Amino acid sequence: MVGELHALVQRTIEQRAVYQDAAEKFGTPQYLIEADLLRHQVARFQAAFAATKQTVRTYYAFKANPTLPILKLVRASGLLADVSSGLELSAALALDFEQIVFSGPGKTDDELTLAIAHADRVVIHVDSFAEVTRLNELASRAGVVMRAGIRLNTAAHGLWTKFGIPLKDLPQFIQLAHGLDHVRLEGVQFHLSWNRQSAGYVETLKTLGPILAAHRPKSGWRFVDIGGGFYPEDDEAAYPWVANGQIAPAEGPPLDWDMSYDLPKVAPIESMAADVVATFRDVIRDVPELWVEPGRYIANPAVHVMLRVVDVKGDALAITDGGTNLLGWERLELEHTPLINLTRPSAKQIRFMVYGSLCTPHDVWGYTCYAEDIRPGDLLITPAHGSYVQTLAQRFIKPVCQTILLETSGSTSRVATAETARDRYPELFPTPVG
């Protein structure tokens, strides 16, 4: 997969005129939001749904990247929300998303009524005997019947044990759940995360099939929401030492280390749509719909980080002016994501100490660099960043930069300052400190 790499990294000095636009307009650091890629990315994943001809509900997981722009061209685009806080449910129905699920453990009691004021568009994903309980209560005060689904553990969740009833328990759920008045169950839900193949969906939903078929609420099961991250063919690959448990020093790694590296192997979403829909079909009886969630899919390959070089050190150490706390946390440290030079590009890389400004060591954009060179006032990109990384900037040190959103119209690309959630929705997100 490295060839995937390669044209990511090709297609993007092409564009690089465009990019260099969008830093002198604006500046740098920022986050550059492709709007054509996104829709890309959501028209190729509705299309590998709708080929196999089944009914399928898609919700985009807020939490991979709720940033303002992508919210609006998510909901455009026609996908649903799938939100996992009161925060995230807010920000759904003040951009009035047509239909809402909503997930997580400890949802409190706030946001269980606001969900409950709002029961015509959302549906409650509960995640406990004492969840469900809690909810019938709150909806009875409210006068309504709230919609709702069953959050399983299966035992394929590993780390995900927090989440969810464990499937055994699922007859005492329902059996429980038949008592309430103001609870309606509809369906399931499970969540498999780092999905880079379809067989972890194809095994649970196996195990799923007969369970679902002898042990049924009421009304019967209206759908399975399959949640967790379908992954797009160009996300991060790990450097080779890493699986050797091997961590570099803040200075780099030594030159005699491998810094070769290559995708892990990502299944097409067409064959991973086409797998999951004939499982569905063989396993599950009577249930005429299938609901998904992507989340870093649809986002992860429109966005990306633009640096401008503002020292060099020696012959092979350069500082840039934006910190890594834009990313949330020290991942380049340990993962490879594409960084290119886009005023000196070149199609091979150059061992090069690129850091952030911050006040750390372990400020690292990347051990290596597609360029030539790199100087002093050198623009830098690393592209697709959009999963998990505006989720998750901190204000560390520096503030959060600015978001840019790039429309595209015919052969004419225009850079726009992207409103920022804050901007609309103040009370929702605020403003950073710095």
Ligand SMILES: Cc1ncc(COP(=O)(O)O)c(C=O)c1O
Contents of the next structure:
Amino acid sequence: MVGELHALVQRTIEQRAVYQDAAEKFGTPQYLIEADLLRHQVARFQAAFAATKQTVRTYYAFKANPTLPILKLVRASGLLADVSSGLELSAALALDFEQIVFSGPGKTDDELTLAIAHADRVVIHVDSFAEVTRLNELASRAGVVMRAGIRLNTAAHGLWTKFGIPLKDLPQFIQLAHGLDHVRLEGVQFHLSWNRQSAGYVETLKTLGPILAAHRPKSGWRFVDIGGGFYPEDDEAAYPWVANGQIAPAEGPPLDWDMSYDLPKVAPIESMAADVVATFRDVIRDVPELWVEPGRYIANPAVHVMLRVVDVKGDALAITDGGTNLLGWERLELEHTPLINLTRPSAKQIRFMVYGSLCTPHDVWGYTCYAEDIRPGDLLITPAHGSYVQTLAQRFIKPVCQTILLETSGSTSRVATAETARDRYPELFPTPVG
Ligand SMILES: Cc1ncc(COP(=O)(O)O)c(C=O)c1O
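In place of the form predicted alone, output the structure of the form predicted together with the ligand.
Starting with the chain above, the whole complex follows.
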């Protein structure tokens, strides 16, 4: 339980001099990208799949964190790009990613046209019968043959109904695609979120095996893309009262809470890769390539949020200079990630309500802190917020803060500045004419 996040806390405390330096140089709040952690995560993921000797192509899911330094590091580490909008596609093209997959429901004509203009580098995962027909028309106008995969819907229930085409419609889809001269079907894609164990991938591959063997496009299948959803090992834990289905009231956790939480067991990426590839070889016939689209696994450990305590009220309530608009939602009211006082660190938690400075009680950074104590001016850090945080950050009351890059050499640089009042309210600051 606590033991596993303990390694993350320990490492963060050991590194505290470099974090303090970045906070002193650039101020707080800040997102701090730690380049080495990102490289390490990419290398470990790549090595896990390379060890299987299977041909695997790894596409980084931009949606997890498309901050420019992250994209540059990912590109330099040799990953390919997984994009889900024209915006992300433009970024992947501008950064010269060699191979790009473009998936997502509701692609517009403009987005498809952009992909078609770069048919040498882009594979489109088509999401519906109507989309493949539209893609064929647009590609035909451009005089190109577009490579495509089929986004499969492997869980056609509830909110997941919106994605892809149901497995049962695959034969009909292939038949339709056979009649389209400007789309070449090469593979299939599915995606399952939050896989802490390999079972979801394994089961889905087993279901797919016989279907893909029975129904093939003219030139055969080239790839099966199993999407993202690989879980990093140091991630959030659940509060017991939330796990019990009882949502935290605005007054905070129960008074008798013993500062414990549930940290679900996550299989190491090496065993996930070994399981997935063993199943792929076992049940998928005559498909040479396995594709993967990790986002969270790559980006999450590499970005931390640093805050300074502005005010302390009573015995155990602190207010910091950054609001949870920086996370995008009231995440830490429901999920625990470690919060560490770098000024007065401790390997043990103390009970302390730590808030941001937004005008809402739901602006919670944590109910505990790894600290001896918390006083005004202290520097706090919450590590491993690299995925679905910078992308979800909101312009609510406070600006979205600056981003700092920490390089291997210990050097730091500001790579994106915080919003100013002029950015937020341009109409109040008209540019003088003439
Ligand atoms: C199609 C697809 N691929 C990859 C990802 C990335 O998932 P994760 O960040 O969990 O690895 C997602 C996330 O929603 C997705 O929908």
